[in-house]
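Take a look at this single chain, the form predicted on its own, given in structure tokens.
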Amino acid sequence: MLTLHGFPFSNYHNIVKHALMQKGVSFDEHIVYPNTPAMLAVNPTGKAPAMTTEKGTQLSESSVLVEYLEDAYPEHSLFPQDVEVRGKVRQLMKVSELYLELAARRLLPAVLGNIEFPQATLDEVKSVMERGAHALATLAEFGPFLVGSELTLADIYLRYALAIPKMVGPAKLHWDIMDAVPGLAEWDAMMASTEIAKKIDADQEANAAEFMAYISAPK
């Protein structure tokens, strides 16, 4: 059986976990933390998530993993059949990751560790996130999903990519992406209402104390 290595508090882990559950692929979840011997054994970069396929191949990087799942398990595809719309899905995935999640992640220590950042850094992060919000508002249809009537990988990616922007924006930038993109709050509530999302959110909450203990422990 396929094994997903990582931890439920990780949004990137949850992207892949949601895709697996949405596609109905059976998997084992191996809870393991970054840069530990167990993680390094399955991913030489020490990052989560990683995956061991049914054939024993070890893969990493969330975008690689979800693309692999589409190739290996084409049933219940999370990509549209139309190649033009498929390109738009990939574009939205990249916008979510590069302009929202990764930008906001720079300020995560300010939220988790109360570390102060210079104003120039705050301004730079906000500028990147505003560009991401503008791109999202331009590209997304919210009909009711990002590219129309069917859920795709773009929806799964954005749901978990928004986790950190929703924390750091209001807390550190006096800016809320949920207000910046019309229709986003309603879409977010719809995505959160599914049984898969509820299960993943519950697992994340249950993992929070253990993850916080891991990051607080001397390395």
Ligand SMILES: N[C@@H](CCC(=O)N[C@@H](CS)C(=O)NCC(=O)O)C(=O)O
Second form
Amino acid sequence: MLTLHGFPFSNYHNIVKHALMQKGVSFDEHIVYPNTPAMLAVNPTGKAPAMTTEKGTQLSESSVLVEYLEDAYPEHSLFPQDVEVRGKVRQLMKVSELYLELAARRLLPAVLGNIEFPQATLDEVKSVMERGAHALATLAEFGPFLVGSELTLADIYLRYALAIPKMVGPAKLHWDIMDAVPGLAEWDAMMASTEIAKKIDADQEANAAEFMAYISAPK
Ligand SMILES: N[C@@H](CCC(=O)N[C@@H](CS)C(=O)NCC(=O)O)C(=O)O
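What's the form predicted together with the named molecule like, now that we've got the form predicted on its own?
In what comes next, the whole complex appears, and the chain from above leads the way.
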């Protein structure tokens, strides 16, 4: 059986977990934390998530993992048939990752560790996220999904990519992505209402204490 390595508190882990559940692919969830020998054994970057495929190949990077799932399990596709529309899905996934998740992640130590950042860094992060918000507002259809009437990988990717922007924007930048993109809050509530999202969110909450113990333990 396919194994997903990572931990339920991780938003990147949850992108892949949601795609697996949505596609109905059976998997083992192997709880392992970043930069540990167990994680490094399956992913040379030491980051979560990673995957061991049914054929034993070890893969990592959340976007690679969800694209692999589409190739290996084409049934219950999370990509549109039309290649042009599929390009739009990939564009939204990339925008979510580069201009929202990764930008906000720079300020995670400010929220989790109470570490002070210079104003120039805060301004830079905000400007990248504003770029992402503008792109999202331009590209997202909310019809009701990001690209038309069917759920795609763009919806799954964005749902979890938003976790850190939602946290650091209001806490550190006096700016909230949920206000900056019309329709985003309604879409987010719709995405949170599904049984799969509820299960993932419950697993995340249940893992919070163990994850906090892992990050506060001396390395
Ligand atoms: N680009 C990676 C990012 C994964 C990532 O940053 N995962 C976090 C957990 S949410 C992690 O492992 N952080 C530990 C580290 O950066 O050393 C992906 O898409 O899978």
